[in-house]
Each structure stands twice: as structure tokens, then as C-alpha cells.
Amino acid sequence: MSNPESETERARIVEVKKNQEYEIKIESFGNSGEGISHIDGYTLFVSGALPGEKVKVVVTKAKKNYGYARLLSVIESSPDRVEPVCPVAKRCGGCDLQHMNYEAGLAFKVKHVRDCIERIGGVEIPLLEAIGCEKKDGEYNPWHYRNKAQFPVGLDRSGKPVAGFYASRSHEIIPCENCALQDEKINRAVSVVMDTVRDAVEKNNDKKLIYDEITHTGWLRHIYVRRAVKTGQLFICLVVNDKNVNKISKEKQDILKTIINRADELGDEVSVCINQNTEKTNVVLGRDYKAIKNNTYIEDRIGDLTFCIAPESFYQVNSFMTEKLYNKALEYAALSGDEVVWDLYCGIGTISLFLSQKARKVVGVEIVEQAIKNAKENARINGIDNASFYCGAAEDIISEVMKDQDKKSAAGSDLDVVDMPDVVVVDPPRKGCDEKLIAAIGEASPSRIVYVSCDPATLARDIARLREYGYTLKKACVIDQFWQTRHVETVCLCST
């Protein structure tokens, strides 16, 4: 029989040092899709390794009780392992699961959601569904689905202009103009821009056309592209370090003219604009835009609705799965036509307007001013008059609504039930809902809460908070919006 104390002591004296190589057996997955192994109680995280595999690794970072290792070779392979399609998948920070077959990747996400809700949320899921990529001709095709891309631009070590993606946990640009996840028209648009810029740099011998984030000098910082899958519209935005885009040099004007002329190669309706970002920041987009061809927005459709999408507005990146996501939210909302719905973190009003077709009234709240402008315009475009939108932090807007209700009640007037929710929908960023917002929702006492989440951990935390206000998790559905990555969308129904 083993002695726990001696095992604990042995784990304490294990010395795992940086740059040491080991042959280890991968036991399980971590939350980010990395493999986990133990060396005499010392935990090692290995990106790109799968459970059940025997691998050779080198330690890259060694803490007291855990460390990180780089995969050198696979000695015994998992049956779930596949060869990544993208040649830079191992170096790029975007595709965590390209080395795993699609079914195994979806199963990992479902397990991750379940584990978070049960461990952090402290509840079991009565029903957990999963909706993933559909098969075509008997095969999964989880590629070229992203309708938005942000390509940082820089100079490589030889001084040549490159565009691509940042390596994991760094700002080193991994050159990649043909991303396997991006819409193929987006890849072509980036190549058009970069071919034009490279020609200009060579012709003018001017490397200052390319931004240097260390010295905060140079011109072109990012190439930002959006594609509307249903309408075919394409939006190309050059993010530049330029204080006056109305008065730019001839060589930059020539770049823009060439891009405009070559935009027709891409087909469909193409818009090109400049975005000014002169701040020393990691934020991609600045505040000011200048259209140089067509518009500073695109239009796309979800179901029967048309949406106007500004560059900074949130819009789901997987157009193929978005309608499935919204249909699941609509199913969980269980609207009969008499309900008032609050849609918090409403963005450009996509979920709001989707639900308005089945609700008596929808109230959308969003902190981004431009998104609210888009939401109101989207309601107008679609002829929807039972949706209203307010700009501000959701927790503050709801608190004001509750105060107004208290004033009306104290004055002896009838409560304005039109403004009080029967159903609340929340679709927050990764950090989840503000604690004040959870309290405000609890005070408003809707009969159903539909929670759309892109982070299982903060979702689980908020489910636990909602329990304090009498809400119980009834069911949940994993929606695989982010093929080939560890990220996952989840829709939950909570009710009293």
C-alpha cells in the first residue's frame, strides 16, 4: 500500500529543469487543449500532445510544481491524431486543435463545458446537447469559415514586409497570407494588399511604409478584412499610423489606387477604407475611418434579416453556425408572442431582431455606441418596430430601469409591465457578466434567462451566481462556432 506522505515528499524534491528532455505519457487534456503529464507528481503541460500518446518533449518553462514543455516527437500516436492542414499551425497561436480529428475536438469541447459547469458552477447539466460542423459527402470540412480577419503587418528578420498572425504568447508575426480558417476571399484580399505594399517598398526603397510597434514608426499596422457570406460583400480596411489621411504622400496614394484597381479581381462588391490608429497600443482599430472605395461597412443576412455591420461591431465569425446558435437561443426563450425580452450585450442587434419576430417587445442594451447605431439602423432596414436599443453598460441601464419602476410604484401608478422582462438574454464577452448585472437581473425576476457564452469558466461562475437568485440550470447546448480551435460557444437555459 502506498504512503501518501512519502509520495508528497517525493513530489516536492523532483527537479524538473528548463531545457531537460523527457519521454512521457500524456494522461489527459488541459482547459486549452494541451496535453497533461506528470513526472513523479510534477505536472507538465504540452501543446500539441494528445491523451494516450507517448511523446518526447523538452521543458521550456519550469515553475515550482508545474511546467511547460515543447513537443519534439510522437513516439506512440493517438488514433485521434491527424496531420495539420496549415503548414504554420504549430507556430501560429490560432489553431489549437488542428492536430486532432474533428469528432475528437468536438468531444473535448463538450467535456470542457461539462467539467466547468459541474466543477465551478457546482451543478450537473440535466441535458447537454452539441451542434457541430455538418458533414458534406460524408466528410467534415471545418475550414475557411471565418468571416473576419486581423492580419498584423511587419518586417521579418531579413527586412521584408510580412503579414500573418502572432505566435502564441508573443508579438512575433508568423507569416501567413493563406490561413486555412479564413474565408478564401479574405485570404485573396490580404494577398492583394501585401503584393501591392511589397512592390511599393521595393520600388521606393522605403521600409517606413511598414509599421514597427517597438519604435512606433512606420505606416501600415494591420490589414482588417470582413466578408459577408450571404451577400458576398467584402470590406478591406488598412489600419495606418497616420495623423492625416487626407494629406498623404504620393507613394501611399499610389498604394491605395493600386489596391482599389485590383479590388475588382476579388469579385462581388468590395469596399476599401483607411482606419487611423496613431496610439501606442495593442488595440487594432482606431476611431476614425475614411472610405476610399464604397462604404465603411458591409451588409449580411441571418435567416430573413439583413444586418449592417461596422468594422468595430461584434458579429459572429462563423456564418455557417450563427443561425443555428440563434435558433437554439430562440428555442430556449420559448416565446409565444406575448413576452418582453431584454437582450443585454446586444451588439448590432442580431439576437434582438432575431427574437423580435416571436416576441411582443425586445429591449437591447450595449455599451458600444456605434453598435447601437447599427442596431437601430438594422431594425429600420428590416421594418421591425417592436425593438428598442439603449447605449450604456447593461448593469447601469437595468439599475436605472429598476429605479424608474420603483418611482412609478411609489407614486401609485400602474407598473409599466411593457418594460419589465419575461425573458432575459445575455451574450457577454469572455469575462462574463458583471456581478452588478447578475444582481439586477435577479431583481428584475424574468421567468427565463438564456445565457450565450464564449467562455465556459465564466459561464459556470455566473450560473453559480444566478442560483443565489433562485435560478436553476435546465439545459445547455454546445455550439461549435470556432472549428479547429479550443474556443466554444454555449447556450444555456436557466429558470426559476
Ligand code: SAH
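On a predicted model such as this, the values are computed, not experimentally measured, just so you know. Whichever C-alpha set is largest while still superposing within 1.5 Å between the two forms counts as the rigid core. Residue numbers count along the first chain shown, from 1. Compared with the form predicted together with the ligand:
- Relative to the superposed core, residue 63 shifts its CA atom by 2 Å or more between the two forms.
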Second form
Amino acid sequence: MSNPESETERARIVEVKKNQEYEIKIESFGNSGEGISHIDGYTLFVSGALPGEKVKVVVTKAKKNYGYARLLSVIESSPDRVEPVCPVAKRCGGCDLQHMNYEAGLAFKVKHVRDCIERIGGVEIPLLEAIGCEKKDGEYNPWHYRNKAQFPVGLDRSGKPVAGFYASRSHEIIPCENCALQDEKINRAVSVVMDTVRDAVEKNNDKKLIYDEITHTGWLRHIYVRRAVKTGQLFICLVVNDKNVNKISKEKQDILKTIINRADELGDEVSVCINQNTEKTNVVLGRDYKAIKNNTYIEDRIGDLTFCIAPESFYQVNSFMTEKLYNKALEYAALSGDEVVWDLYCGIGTISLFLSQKARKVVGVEIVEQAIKNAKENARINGIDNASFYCGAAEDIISEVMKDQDKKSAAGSDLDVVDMPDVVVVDPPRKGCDEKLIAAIGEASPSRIVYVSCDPATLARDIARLREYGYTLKKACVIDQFWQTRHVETVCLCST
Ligand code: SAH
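Please supply the coordinates for the form predicted together with the ligand, as a counterpart to the form predicted on its own shown previously.
Time for the whole complex; same chain goes first.
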């Protein structure tokens, strides 16, 4: 007797092969904003295709039960489809959502957060809010929002210096000095540096001015630029493979002089510095900085507070959304003025200082030493004296604090330990919180946990783990910080 299931299975394996073309209907979004279709139960992922569309594709990779296909043409287009603004949108790895309108991109992100929390976290979200880009004169303008850029520099095939972005999953530089996501001043700064360097390469016939990551030779590796939207400051840093930045050759000094002279075109508050990175590594910044003009840091404001930011310190990249994000964290923290708050993964102390104005005491923990230095300095310059900061891995420091707490209660003494929290804020990198940290927070038993996340999958995993310590998800808000990309920021409130 024939088995219908295995026959389907056989048909499927025979049918969906690499290089084969199909006309398919896109049913839904995948995790990265790609389109998903099924051919007889076989799942195909098609980047650049939208739900509801009929498209022609060619299979580029065929696994047993799923595969990837390249979009060849759109036969029936979605009303959400728009023409990408950027000419390199398809090749550069930065933007995933430029082929859809802003609202469709935001709707995808909200759905993605809901799916992750329900599927991975295993819980329903009682309330899911969303805050996106604001409309101006009735239109969205979700462009030129990024306040930080790291442009790799290299030579193209014809030997011309180029700066741009790495192609998706590769180290090929896609030339792009006018990125639609970067602050326009950042783009102009990159052009000033590149024009100067191109002139020098041509005039001196010296290709060694440009770094080659394969041979680990040459000088200029990256252009790192930060822009403080509120103060108007601009910070330009040339990352160079130079053993002694105090003894720079005449040729390179001339380049720096020209950049400094031309920096005045970009505004009055421009800092220029060089960063020495002689390592054979993918890490962009080296340890040492030398200011060529003004400072080796930048200053910005969020609300009423001023922040000093070192290049290696984290700072939220979308200045238009940061205050909205922190206000939502503040709302979820529901402070009355009497609480002790722990701000774990605190960076330069932005959330800590934001909350300190409404709390009795705030304790910030962060792993990057320079960021903790900034946090302490930021408390000082804003006249805040109820915030203290500790450098180290949150999971280690908080586990230690809880051990000391055990000792304290055993001895009945008042050992000098950190106060137990009423509210804990966590804002970890994409990998989420360490299990050890979740356990220590559970033991510290705050009334409320405000989780700020840039990865819905690890957020959902951690929500499930927090449930084991009696915390339930009460509400969540998607804060769309990463316009045109699949990335999404979410703030959640969990409480007992
Ligand atoms: N809340 C801050 C920073 C968030 S980004 C803000 O809004 O600006 C996440 C921060 O976690 C980064 O500063 C990173 O350096 C830090 N970090 C990464 N791993 C960590 C760990 N194990 N313990 C403490 N901090 C960590």
C-alpha cells in the first residue's frame, strides 16, 4: 500500500532544487523581514518579497525542508511596496526594509515581537504598544537618523580608495559615502576625509595610505564619526594602522592638516582625532587616541541632562527616539521617589541618571571601563549625587552582591552592601541576560523589572526564565529606533 506522506516527501525533495525558478505567492514575513512561501510544505525564504505578492524567484540554496530564493521579478505587487531610496540598498548589508513603506516595516516589527514573546516566551502580551517615527507635515521622514558611523576604508578593484559598508556576510566594501540612514553631517565628514585621502593617494602615488586587511599593511582603516544632534558637536576619528601616532610622517600630517582646515566647513564644534589600531582584527577601535583638534569625546543632551560620551562607550544610535525610549522605561518603572533602582548594563549612565531624578538611589553596572568613567563624570556634571556606578559583568557583580546579602542576613550585621532594589532595569546587548543574572535578580526580588531589549528572541527567552522567579509580563512597547532595518527595540514591564 502506498504511503501518501512519504510520496509527498519524495515529490518535495525532487521538486525544489537549487537554480530552479518558481512563481510563488508570499504568505508572511520571516524574522528578518524577508518573505516566506511554501511549495507543498517546503519553506522558501525570499529576501525583498512582501506578504501578498506573487513573485518569480530562483532557488539559491536548497536544504531538506527549507531553502532560500532570490527575487527575480514581482508579478503582483503589494500596496506596501516602495522603490528603495538608496542605490546600494540591495547590496549593502545595512537596510532590510527599504522596499516597503514605513508603516509596513513597523507593523512587521510589532508582529515579530508578538510572535517571539508568544512562541519562545510562551506567554500572551496583555498590552503591546508601539512608538515609531513621528510624522512631519503629514509625512514620515525615517532617514538620516543614525548618530554614529564606522565606515571601513579600502581600495576598489581599480585601486581607487573607497569608503562604505560591508556587503551582507562579507568583507567586501560596498562604496557608499552618502548613506540614507546616517546623519547628513556624518556623510559630509566622510566625504571630506575621503576626498582628502584620495587627493593624497593620487598626488603622492601612495596606495599604502589605505589599509589592506588581507596583508595587514597600509594606514587608514576606518572612519569613525559621531554626531550629537542636540549640541551640534561632530566627532571625526581616523582609525589608523600606525605604530607611533606621536611621530606621524609629513605626508600623513599634511592629510590631517587638510582635514582640520576643511572641518570648519562642517561646523564650529568639530573634534578630529586619530585612533591607533595596529592589531590584525575585526575590532574597529584600538586603545589609544590622540586629539588633533578639540576633544577625544563628544557631548550630547537627552532631556535636561548632558552626557559626555567616549568613542568606545555605547550611546543609543537614534537621537530622535532615545528620549521616547527612556520616558517609556521611566513610565514602566513607576517611581514615586522613594525607590532603589538597579540599572544593569548601564553604559554611560543615561537611564540611571534619567531615573535618578525620580528615585531615592540608583546603582548602575556596566562592563566597559570607559563607559563607567563617563557615567561617574555624567553624574557629576549634572549635579546628581544619588547614583553610584560599578564596573564589571552584571552577572558577576549582582551574584556577588546577593552572596554578600546572604552573609549579611546570616550575621545579622550591616555589612556594607548595595541596597536591595525596588526596581531593576536591564538593557543587555543582543545576547540578552546571563542565566546567572536572572537568578540573582530573582533572588533580589524587586517589585518591578523593566527590560529594555534590542533582540526579541533573547527577550522572550529571558521573560520565560523570569517567570520561574514569579515575574509575569504586564506590558510591552516597541520603540522603533532602527528605521529601514529589521532591528527592533522593545521595553517590557514584568512584575510579581
Ligand atoms: N542602557 C545603556 C546601554 C545599553 S547597551 C544606554 O541606554 O545607553 C548595553 C550595554 O551593556 C553596553 O554598554 C555594553 O558595554 C554593556 N554590557 C555588555 N555586556 C555586559 C555585561 N555582561 N555586564 C554589564 N554590562 C555589559
